[in-house]
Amino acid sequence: MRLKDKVCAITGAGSGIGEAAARRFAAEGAHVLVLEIDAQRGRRVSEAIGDAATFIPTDVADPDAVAETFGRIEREFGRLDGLYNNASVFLGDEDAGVGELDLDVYHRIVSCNQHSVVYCCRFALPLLQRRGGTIVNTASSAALIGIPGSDAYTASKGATLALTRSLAVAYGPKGVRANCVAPAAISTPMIRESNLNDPSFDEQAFLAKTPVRRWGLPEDVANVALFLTSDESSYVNGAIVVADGGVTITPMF
């Protein structure tokens, strides 16, 4: 029970890793609430965790829906304890090099993985001072090395990456710790917009070239997000913990 009477939110706790952490951090003790664009998939995640649970829809790319979310999550709760900015898209038909990319695409995708790490961060700062708290922020591989094709995704978590460090020197001192985890070759429905899709990846050879031999599983990356956000890291602050599989520090080609 290591999140024991901790209130805890979770954005993008839909599907993928947020839902298998909104799981993991209900079984171990906490009460999540699960932010999510999607109603069908917020509801039934939260249904299916329980008592444990609240679904509240929220459009975290809208500073004003962000506002409305915590402000409900002070009304209801009072307090916070933990928030793990995990919402994240990857265009991957879309995006591009700068050269090439869409200006309309690239503010959409900056806006769901950099901006709304902002304003969550922004609207709940507040409460996390109350008591203490963590901030967990969603970067990638692609805050670590060149990805080419992908530079908004590239730039939202590279942003995403640097601003969890001015976070945790900011906040540190008034009793917020925020850290980043950064997954790579995560297996949920965005590895196939981001690898599957492309007709020129070839699974097998890349998988041959990983370190542990398999694709990452979203229970994975929720386990670390766990220990972040727990009082076992209290003194890890301003960490980026890569959960990659050791895919970014092998040579690929």
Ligand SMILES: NC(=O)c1ccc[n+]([C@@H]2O[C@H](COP(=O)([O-])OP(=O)(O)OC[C@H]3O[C@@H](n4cnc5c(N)ncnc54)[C@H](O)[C@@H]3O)[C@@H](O)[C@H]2O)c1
The other form holds:
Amino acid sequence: MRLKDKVCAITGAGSGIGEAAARRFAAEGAHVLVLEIDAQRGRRVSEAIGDAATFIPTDVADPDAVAETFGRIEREFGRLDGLYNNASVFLGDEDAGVGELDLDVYHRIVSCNQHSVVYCCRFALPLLQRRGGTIVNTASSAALIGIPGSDAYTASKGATLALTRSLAVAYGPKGVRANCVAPAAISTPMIRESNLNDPSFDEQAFLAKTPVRRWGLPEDVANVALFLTSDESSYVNGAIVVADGGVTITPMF
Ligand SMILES: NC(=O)c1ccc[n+]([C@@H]2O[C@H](COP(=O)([O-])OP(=O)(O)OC[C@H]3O[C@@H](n4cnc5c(N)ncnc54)[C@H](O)[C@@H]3O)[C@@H](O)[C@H]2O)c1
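Please supply the coordinates for the form predicted in complex with the named molecule, as a counterpart to the form predicted alone shown previously.
After this comes the whole thing, all chains and molecules, with the earlier chain placed first.
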């Protein structure tokens, strides 16, 4: 029970990695707050977990909604021990290189992926500082290597990674650790959008060059977030943990 009696909020917990983390955190003793924009998904995950979860419908790209959610957390739970900023969109059909990028699309992606991290941290920090807490942010291989054609997503993930470091320096002395997980090639609905739906993507060739020779599982990333949220990582602050089976350090082509 590595998160016994802790209250942890996970954004985008209705699917993929967030769902795996919600189940894993609850199994380790946490009460999990499922912050999800899609009510059907959020309710499904919360009900599957049972008493150890509460679904709080939240659009993390909307600062007023985020303020309301953390106000509710304070009123109903009076504490917050972990914040896992996991929600994002990829929008593979709409994102593009900066030369072609529709600026409305750019703003939508950056609002959901990057501004949301600022909003959630801002409203969670007063609660997290009360007893000492943790923030886990989510970057991507796109923050580490050059991947053309999705520049809004890339910019949002690079900013999230950089923000993690400044959070770690600023709030470490106040008892809050901030770390970042950088996944790639994890088998979730998002990987369909980012790779598998692309007719030019050769899955067999990709897996043949991936050092561990398989797609990652949502649980592979959830376990990293669990470690970074638990007291086992009490001296880990400002770290970027890459969870990608070695994809980003391999010359692919
Ligand atoms: N799957 C991968 O290979 C991969 C690679 C790199 C990074 N990531 C990152 O990991 C995280 C999880 O990705 P995933 O693959 O599980 O994605 P996913 O699409 O399966 O799940 C994302 C969840 O976030 C929710 N969401 C979207 N916008 C929201 C909003 N405004 N407010 C609240 N919830 C919102 C969605 O409804 C969905 O349930 C994301 O930050 C993603 O960028 C994933």
